[in-house]
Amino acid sequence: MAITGVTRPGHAQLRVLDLEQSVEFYKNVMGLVETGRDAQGRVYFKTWDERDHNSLVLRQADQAGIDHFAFKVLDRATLERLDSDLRAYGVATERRPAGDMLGTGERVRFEIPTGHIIELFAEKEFVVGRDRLVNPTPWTPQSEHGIAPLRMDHALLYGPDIDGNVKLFTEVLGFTMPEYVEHDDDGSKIAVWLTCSNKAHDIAFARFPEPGKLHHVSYLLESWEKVLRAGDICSMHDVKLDIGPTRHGITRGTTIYAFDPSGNRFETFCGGYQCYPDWEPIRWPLSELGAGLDYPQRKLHESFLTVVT
């Protein structure tokens, strides 16, 4: 699949109670790396495998949730098209300029009709060693350390009108919908995912009364063995677990869910399918969903479908 538009996650800003106990947490029991502080107070982490300077960038508050997702463009050229395509969908978007996070260029900030802030940009800079160029080893002592995911890879967002998001992230930034849930009587969607790669699901949007609100980021690990670790992991740390470990019917993921010290749901997964833009997408009905969140126990977990920050 050729990638000319939006290119992949970039990375999320999140809202912590306690900026040092996060900051511990992250490092030390998800695994990731510090990069960086900025005179903001922000703490920028990204994952030992990534490339770009962070993926996850952290700030001290009041009440814990997302700031902003953020999605990494081909190229300048592509930045300025889709600021100018979404200006003329009659979205506002708003320049925040190279360097107001750190390792970042400008970036094209608007909001989405579920209320969440989403960031475009094209640069950021390159922090992987040369050791990890030139007859790179496969893992690293790093990559040993806590959960230490691969990458930073998706995001599910709860919000109102996710019928918006669908027709703004697929008319205007290249998007296609792989599956969706769909209300049994009146077939509306209940949530949806979306992809701008042949991934499964690069962001995806369920339905809620209340604007803005985060479900989860999503990590990506290498193997079933490796979700199962980090199970282990959170039980050694005694975090807060919410569902799994376990399997999705849509899209066919190995998960676990649990929960960072300030109430954040973050995910661990491997798995999935690709899928490519042609595809007809898989219609789950509302009545199915339990099968599509956990398939083995065909369950809903009430948790799941109402705990957001």
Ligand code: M3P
Given for the second form:
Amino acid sequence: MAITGVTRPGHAQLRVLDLEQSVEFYKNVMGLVETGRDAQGRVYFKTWDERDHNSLVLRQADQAGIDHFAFKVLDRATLERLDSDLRAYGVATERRPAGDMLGTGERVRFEIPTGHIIELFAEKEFVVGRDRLVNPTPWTPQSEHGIAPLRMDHALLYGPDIDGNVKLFTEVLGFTMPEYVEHDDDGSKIAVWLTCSNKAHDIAFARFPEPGKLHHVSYLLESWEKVLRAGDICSMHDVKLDIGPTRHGITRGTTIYAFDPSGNRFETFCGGYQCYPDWEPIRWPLSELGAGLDYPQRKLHESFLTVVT
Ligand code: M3P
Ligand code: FE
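Having seen the form predicted alone, could you give me the form predicted together with this ligand?
The next block holds the full complex; its first chain is the one shown before.
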């Protein structure tokens, strides 16, 4: 399927407890590039390889977590169409003007059934230099600094009504569901992986009693070796690891979960399959979730189910 409509994850805005400590972490451990600070004090980052102005925004707050997760849509006409489709579906939308976030055009924001704020935007300032577009080098000094992911890839969010999210994302926003976990007994959904592209997921949701929770924001690396290197870098900087290095049965990605200085979980991962419109969703019964999470160990790590911000 041509990638139209919602094209890809755009940015995550996270709350952090100590802004400067977090800036230091995301710059020097994660290896992101700081692209600006706004009048509200928010700090903006992109990966070395991303072309748009930002994919991560940090805001100082008393409690860690996620303010919103945003997707880039194809163009302005698509933004208008999706806004009216959302309203026709019964979702209240609001607008944030261009420039409210650095380098970012007008945004349409709305709350989804798990209590998260999702935003759509069509325009983001292009900050890539000509040296990356003409005769580019495959890597740069910046790509070797810290973990240095290729891109911000997806998020996993926890909240109560994931069925409502699946309905909204598939019926209005054009996503498909390549993979899901369901209860062995009643077939109710425990976790769902949704894509707007042919990646295994652009966003995922898991059922959780509290609304609006962040499980992780994930960053794509080029290889399994780079995932291991990310583990080395975490150890060198005393970053608290959660799970891995290992491989997920679900999506087949190789992975490490760890925590930023505020306790927001992040993932560094590589791999996963591609799916096309004729993809038949993969089903995991809850009793096999250990293998879904950590395939080599077939282990259902307690923290995966309980630790969120
Ligand atoms: C991911 C991923 C589970 C697997 C999670 C997968 C819940 O986070 O990026 O593929 O088993
Ligand atoms: Fe993930």
